[in-house]
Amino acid sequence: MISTFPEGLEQLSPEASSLYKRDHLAIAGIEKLRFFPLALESARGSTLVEAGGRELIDLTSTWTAAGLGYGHPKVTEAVTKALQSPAGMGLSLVNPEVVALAEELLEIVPGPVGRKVYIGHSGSDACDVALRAVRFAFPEKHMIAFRHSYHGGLGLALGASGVHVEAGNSSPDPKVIFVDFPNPYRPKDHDPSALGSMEHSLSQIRLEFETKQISCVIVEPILDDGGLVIPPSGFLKELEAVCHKNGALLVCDEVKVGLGRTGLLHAFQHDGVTPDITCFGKSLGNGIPISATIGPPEILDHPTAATLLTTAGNPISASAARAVLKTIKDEELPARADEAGKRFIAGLKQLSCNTVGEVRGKGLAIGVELVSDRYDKTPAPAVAAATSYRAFQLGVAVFCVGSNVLEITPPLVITDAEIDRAIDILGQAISDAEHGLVPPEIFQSYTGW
């Protein structure tokens, strides 16, 4: 039985409409997360090119996977060279590219001498391996994760991802305890301050340590998919202290906001912490599948051959990742992200839109929270969905997270001119959504989260 096509395809070019219809008929819905009917034929830098030739400014970098932008020449050069004469294709064969990548990661990630590196395909398996290795080492102990968190779409990482558990996509792991992530915009209890929000979260964590044996706490430095929530300064430092006081490991998920995006090479550096285990993915390969987990050998060396992904550690993906790390350093992209983020946030704060409750961010990880009432901060998910769709119509790709937050995570190479143009378009899109100019039946065809 052929399902009905989504709304709005008649507004696309014939080429884009045809491609989107083919996708609808051929690609399984279980892997779809769509906010608008964008069907691409190519991309370059921070520009997406729709089938038919229309161009859009990309504020997603495909969930930050294209951190260096599309078609970066240094990554292209590295992958092309590796493809011409690859030293094998992964599992059970040692190659110089993956060994060099592991060594380079150990150099740039703070931590003690003697750590080891797992190389995988995506942030999902990087986090899953971290959690499974910890569980193997401490099978009777519990783990702590955060509500609305996202650590991956498979294995133990799936069951430790609040987003998936809350959506009913996964049963919660019986030994994973979920606690509140500190949200300064929406503080808990009776303390309206940012520090009150942090203390609320830490008190929950301390209580779990008092009543249960805990092996680790897994945390995102910014709760990205849960609403681009930035915790108060010092939260990770306090969390690290609680973990180490109780003999637990701090697992830091840098998959989405690491490698320069927040204005520093690692997002955890803003709080001056040194995670026991750190996970990378997405922008590590700039769209080429690769991930990494760094941690102590007593955790990551066992059990032998417990994670068997045949093409993990292949020299092509490793070459791409090495080119990414070199480019981030050579082009000083963390500093550029800091500068560009300040420009973006300043422009967004000047928008005269009634539903903008808060603009927040670090570097080029920026959230615009849309609310129906600024006083009671009632989330406005319909306005957010309509804004995302309207921005697509006007020439900007932007996703929604946490139901009512516009997630702005463009490639780190976005230009000032593109930022200024994107701000203008976002302002128009929010205004049009506020005034009901986007029919609900159109954007409701694209369910997002």
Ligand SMILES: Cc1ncc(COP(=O)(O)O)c(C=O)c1O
Second form
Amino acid sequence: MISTFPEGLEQLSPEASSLYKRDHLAIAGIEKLRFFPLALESARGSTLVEAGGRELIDLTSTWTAAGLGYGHPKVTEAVTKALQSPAGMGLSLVNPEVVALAEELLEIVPGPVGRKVYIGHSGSDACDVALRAVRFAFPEKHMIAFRHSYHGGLGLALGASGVHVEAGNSSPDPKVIFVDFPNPYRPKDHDPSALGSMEHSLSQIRLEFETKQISCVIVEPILDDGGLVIPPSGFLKELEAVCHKNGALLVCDEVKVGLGRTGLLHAFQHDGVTPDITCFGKSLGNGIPISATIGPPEILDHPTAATLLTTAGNPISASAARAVLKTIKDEELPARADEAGKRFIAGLKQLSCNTVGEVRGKGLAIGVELVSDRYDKTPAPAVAAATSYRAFQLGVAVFCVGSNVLEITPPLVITDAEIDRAIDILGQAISDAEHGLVPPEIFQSYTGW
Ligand SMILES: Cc1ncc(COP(=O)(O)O)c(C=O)c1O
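Let's compare: the form predicted on its own is above, so bring in the form predicted in complex with the named molecule.
What follows is the whole complex; the chain from before opens it.
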């Protein structure tokens, strides 16, 4: 089959154009989610360096994987040291780095004594293991997940991801029930109060508990890939109460916005809950693959030898994660995320663009929802896709989620000067997109979600 290249590559440097074309020919589409043709040669802090040398401010952290910024010296130092003399490679050999990491996670994640930690490679397997272990313990029971949620691209995590099921990437699991996540910007039944959206969601959940046996509810503290939706304060607390009243487990997926991003170490802490099972990934390794699931031994100890990833629990990734946890603490990154997020949100709210329906966020997890009509709140996915593309041209990398929301999740080390410059560029990009400066045939050749 003849492969045609996406539109717009002629504007790139010869180096970037050549790299993008090689990627197009060699890398499989099944693992691509593109919004613009960015081909990199390197990155540092919050700066991406395109092949050919052009620099962009990164508002993605690569879907939050580079939470501490690219090439953080503390992580580089830890990984280099571990690589020089690794104690084994995982699975069947015990190494001190992974045991220490598990102990450190048990210390910083609230919950009862005696819990255990699964160490894996990616947020997907962390969530899959959580759900698989719960299903093994309660094979007959149903699980509750949320529409438009994202928990991973593998196994049960895939089957419990609203985004994947809705896109037809996974056949629906007959024992996973999807309910609405509370969205204060779009409350159900025309109830204008935030409480309305929360009550709507909770009543769906209570109804499921009344009519079925439920083993767990899996929830993202912020529905990020589904549109960076921030639930009303108190939602997780209510959810925890419903779960515990009915003997079900609360599984909290901190993979995307955990570890400092929301202004507290854990996003679930904003609601003062103690999840029964917590999943981490992405920024835990700051780009080095590692994930973790923490939960009760009666769940996570079984079935034994059932999640055999040969290099999971290896000392290189574990040392990266230990350096990440130490740096978050030493550099007080949750507090910095809180402060930086307030600056970012205040600046974005000043933008005078007609399509900005709402700017919302917690720390450095910020969404800008674009709508064609502010009264009806009609989503404007084409403006969002064009904005993302135009921002790339102007020097900012920003992705879209939930079809019409700009997802602003920069590295936690982003500086005030970078924030201010990014706000100016985003304002220009939205305005240019509103005025049709980016022809649809250009941004539509990047598949997006
Ligand atoms: C909330 C959440 N959970 C789990 C995952 C899966 O993580 P990964 O893609 O790193 O395996 C993601 C990825 O976007 C996510 O956003």
